[in-house]
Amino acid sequence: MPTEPLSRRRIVAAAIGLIEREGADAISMRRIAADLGVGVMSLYNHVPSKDVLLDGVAEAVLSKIEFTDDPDAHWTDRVRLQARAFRQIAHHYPRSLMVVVSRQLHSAAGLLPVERALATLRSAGFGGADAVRILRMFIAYIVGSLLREVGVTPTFAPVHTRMIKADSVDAALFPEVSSLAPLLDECDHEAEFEFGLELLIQAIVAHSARSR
């Protein structure tokens, strides 16, 4: 089977694969060229710099978000769908998500999810400042949830450790921690995410009611 010609799409895909295997710190033009089996200078015909390459990674990941939006649905249901869609792509590309949230994107792929979210909130009657704050809050919640689920090291490598070991807690000093250790040591990530998402939405509903 013939090798696919070198292209921006192929270079970005190789970068995403490398990030997911080894973390963003592993990215360099020389490493990407080696993985693709091409000369490093040939990359610059398609991607002029590492910075542009990382923008391409972020745009490629965001473009994979599958939105199922119903403009006639209540805004809270639309927000739930958008948050779940973002979380789903974050699960597929957990390390690349760190690149996404660190870049300032001005392309159509980068701005479309932001536009959808802001349009949903604005159509619900939120002012511009509140819409932006709510969007940032949801992004922070989703990213924070993902980091808790996959675990991170400084290079975003997954780690799996127990939060609390019941037999290591002094019950006299920490009675609540000791009694709740079994619950602290287990986590249904799906249920935890939905619980937090619902709390955020209800808080926003309450904020909206007070503002009016």
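The block above covers the form predicted alone; next, return the form predicted in complex with the DNA.
One chain, no partners, no other molecules: that is all that follows.
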């Protein structure tokens, strides 16, 4: 049974699997090697360091975004689709999201979504500077939303099934928070994401109408 030879791709895949199964904190070169049934130092024949390996993880996850672009559709619909494609990866690789977000990559995998988005915005008639600004704004919103969704950012839903019995101090110091507790507790992530996305798109439409 000649095991398939070690390779950068196999190592990155194992790392992603490990992160998704046991969380980003559980990842270590030793665990990855054990998962692959090899010695620790063998990994270093294919990957120069753990840091670069994590770059590979981020790149691999990013490259799995599935864009289904229709050049004939209205640009607002194309933006919607691209934003949702981005959001997909937070569902397929939730525990890896923090890894993706916490390192900037200079690779083609990171550039493709940018290229697509810029092309869409340019084709909608936006100037270069506007396209870049708008893209940055969308990315900020999407990244922030996904972080909340994955549960890593301060949800500011303070308690997560514990608010019900908020102590009296809470109600006195934070009247709004305490009276809106039920709403803060629950969050339909998809609906929230779509709400903000729609608002953003409408804002862009209004902005472009205003400035021409």
